[in-house]
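Presented as structure tokens, the chain that follows is alone, the form predicted alone.
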Amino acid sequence: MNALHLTNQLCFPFYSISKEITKRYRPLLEPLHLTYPQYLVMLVLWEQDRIAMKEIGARLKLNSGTLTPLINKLIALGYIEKKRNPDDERHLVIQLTNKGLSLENEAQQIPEKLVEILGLTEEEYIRYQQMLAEFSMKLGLNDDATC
């Protein structure tokens, strides 16, 4: 086995799969005017509204240089707003607007539609999700994201 052969790399299938899944999300997210990274931010906020921007970055493994443009675009779309934390002016709190809250209803079917597009059974979806969660833990990510 050639260790430097592309097909022998663990990283390449993850890279390819990530790109392909993101591509499959695109037509589902276009009607909501969201990109995939913006969708991830919205998922965090639909789970917990009024959250520190720093916390969103930690959950999504994004630095502020990557997160700030996503937040600004979502503000421009009218989905969220940012305010200074009244308890600590140094920290920004992100919260959903009414428009952002109503968008959650429109997004409800996205996970189910994606599973259908990918041609997965419920059992396959659960198995892949569990395998990736285990691998994430091995990497020390302790990530509960399921997208």
Contents of the next structure:
Protein chains: 2
Amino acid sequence: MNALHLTNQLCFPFYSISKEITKRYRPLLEPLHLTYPQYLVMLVLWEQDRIAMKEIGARLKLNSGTLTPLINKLIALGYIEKKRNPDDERHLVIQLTNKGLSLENEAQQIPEKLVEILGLTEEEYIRYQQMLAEFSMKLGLNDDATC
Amino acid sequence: MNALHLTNQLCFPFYSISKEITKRYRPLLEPLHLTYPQYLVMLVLWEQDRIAMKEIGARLKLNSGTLTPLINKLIALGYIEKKRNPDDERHLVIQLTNKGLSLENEAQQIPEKLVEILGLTEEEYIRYQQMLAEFSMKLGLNDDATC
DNA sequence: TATAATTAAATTGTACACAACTTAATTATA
DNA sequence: TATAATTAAGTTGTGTACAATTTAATTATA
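For comparison with the form predicted alone, please write out the form predicted together with the DNA.
Next comes the full complex, and the chain you just saw is listed first.
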């Protein structure tokens, strides 16, 4: 076996599948005026509002070089606001606006639409998800450094 | 179950695992002066030399906007050359230089080093690979449009 | 066979992604 | 308590990614 053969790589499928899914998200997110990384930030905030930018970065594994412009774009869209934490001025607290809050309703059908677009059954979805969670664990991606 | 919860997403693990593996490739590829996408182009050429840029794009699922600067970088590094196909001047034929050809030797230990860095056993590697190949198939990523 | 349609690269514009560095605020330590 | 170390954002520079458009070459069609 030639270990340098493209089909024998482990990373390449992750890389190309990731890009392909992101591409398939595009038409679903377009009505919300969001890109996929912007959508991820919104998911975090819908889960827990008023958290530090640092914490969003920790959950999404994004550093400030990526996150700062993302956050600024979401502010420009009117979905979030940022203000300094008075107890520690280094921390930016990110907060949903009413517009950002109500956007969650419009996003409700996105996950089911995506599964449909990917052509997966419920069992397949769960099986892949478990496999990925296991793999993420092995890579230490679930160790929440901020806890 | 909240389908909008980050941990219930299918795409997010693909996205973050992909980025994490790419990050772990970095120190392995640094001695070759290659980034991960540049390494992918080299893998394709070590498999089959003197192919059209279009064909490289088809295998890696990259369009010309991404591939053109990648190819130019590899030329600047002295690993490849490009020339027009005399039979069809629209096609760029990409060819390894001696330097690019001999680089394959230096790349030989990369796959095993990566598996070690990822902390996977042989069986795990194969199992994940199969699952990913299956998923890629479902997404139609293996349909080689150029055949 | 002149014109239209198609095709492969290149270009343009927007948006990540991250390493390395800078700045300002906070905390630790001599 | 002045100084050093640490921390969170922001900035800079390089390198993808991709949609949409342009350009040049080839092929199809009226």
